[in-house]
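Below sits a lone chain in structure tokens, taken as the form predicted alone.
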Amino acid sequence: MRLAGELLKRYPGNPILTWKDLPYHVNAVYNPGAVKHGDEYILVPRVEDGRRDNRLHIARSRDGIHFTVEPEPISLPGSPEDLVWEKHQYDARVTPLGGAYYIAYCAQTTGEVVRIGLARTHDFRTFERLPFATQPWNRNCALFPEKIGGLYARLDRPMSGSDAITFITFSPDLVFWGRSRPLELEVQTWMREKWGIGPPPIRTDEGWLLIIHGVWLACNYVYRLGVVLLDLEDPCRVIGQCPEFILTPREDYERCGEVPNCVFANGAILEPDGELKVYYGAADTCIGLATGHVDELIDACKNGIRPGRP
């Protein structure tokens, strides 16, 4: 199967959020988590201030396009030890689960040691800090939106260079994690340097739809988006994979910025009519919106390739 073109189509008014939309001096706003809360669209973007320190903020919208960013970052109370780990907070993934919303995010020290923090909210106004979800040197983490085999499940990727592997890990209580199993995809050329997850997995009748990012290294890094399909009962099993990327940096706001040639998604919202809104960071500088239809994405996975099949 060959795609006729990119499966995600850019909103014509992109970028939808830039540094100009913040009420004070910032360097950039990008890589948002995304979720629907009642009739409100919520983004949890990474805001890089004038010191280049990174914090998580809340942005709200009624139409999923025009957002207002709250001026103060999310407040997460914690012990002095917790706060030492959180000089920077960034790259949030938001998962609705059991009547609450869980935010998995990168917590980084001044010395650039990073692990995954976890917070819980019911209203996106007050937040509860949960125990750190991983040990140091871990990124790209998201919870599944339901328990699997009676256990909480997450995707995460320990940081180990170009051979970094994404795992699915399980927990009875969101504190103790184990039974990690690798998620094995067919590595394509556009993702051969490394790959990781995008937004949290989305449940469909055909399987867990998972947007991923992949990195190609030639003269410089290029970040693109792809899509795979995981088995509902055993999500470690890849049942479909689109071999081609579904979004690549083409526009000026995706090619020019803090990290050139980069589209990177942490958040996606599936609408009742099957439209998938994917909110993505562009060049680590601003936020774009791209849309696709869930049936087309599933079809691209099912009619693409599966690991071990030519």
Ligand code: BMA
Second form
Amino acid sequence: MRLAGELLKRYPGNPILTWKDLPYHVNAVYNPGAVKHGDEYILVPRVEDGRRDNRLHIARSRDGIHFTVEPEPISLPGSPEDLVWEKHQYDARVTPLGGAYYIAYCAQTTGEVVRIGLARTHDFRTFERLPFATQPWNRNCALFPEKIGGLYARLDRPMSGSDAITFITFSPDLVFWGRSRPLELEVQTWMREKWGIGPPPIRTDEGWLLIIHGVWLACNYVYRLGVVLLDLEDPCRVIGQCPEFILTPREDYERCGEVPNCVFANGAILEPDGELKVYYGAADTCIGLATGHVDELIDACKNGIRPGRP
Ligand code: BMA
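In place of the form predicted alone, the structure of the form predicted together with the ligand is requested.
Full complex below, order starting with the chain above.
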């Protein structure tokens, strides 16, 4: 028995945030980081302004569906040297860790040189800049939500030619990083061109649940979502992988936009009842919500796609 559709199910009111929801002229709002802070749902979307420059904003909600975007971007004061690297800030991955929230984001120059910046907040009102986490070129990075073997750990993906290999890298202090080891998945056809991480890994009893994105090259790139399970103590060890994608562009708002045929996620929230809310950028234009049950996602990693729950 197989599922009739993908494992993640779209919220019927999608898209949940579009350019129309911003209080001023913007090109697009998409690819949000996501986290629960107290009883508030927080998104950290990428907002492309009327010059098509990218900034990170905070969006707040009580129900996880209806969000209000703050008009001003996150303020991350820095030295002139820091700011040269940050003509654009985007694709925030927010990790709760040790009582704070860490935001790993893409910092990109006018000339499109991109590396990972790191910020810390306790309240999503004031933000502190930490040293850059990577050198160029790197566009996919998230911290694990706890130390592993006494060290901070991150997933990152240096960009090198046509190969895009994701590594897990460790640090004693969030400043000096090393001991990188590759994360080796079985590359499926739908992710054949390249793949990278989605939201930060989520701890479950069975392992780290990691949503990934995969790219297939048709006339243009097609971006889909998948899921894998990593060993809790040795996260470089892949202990489960769902061979099928779990979300693919099908709806008009996913197929048409700035970058057509694209669903891309860097934020997800696990609810106490096991529902996983995945907030995703659709066609690099707007934000959709899709949900799945954590047990089904784990099961799909361990055994392939299984029948849905009754
Ligand atoms: C990836 C990232 C994402 C973007 C996606 C599709 O490489 O740059 O920010 O959503 O491409 O354009």
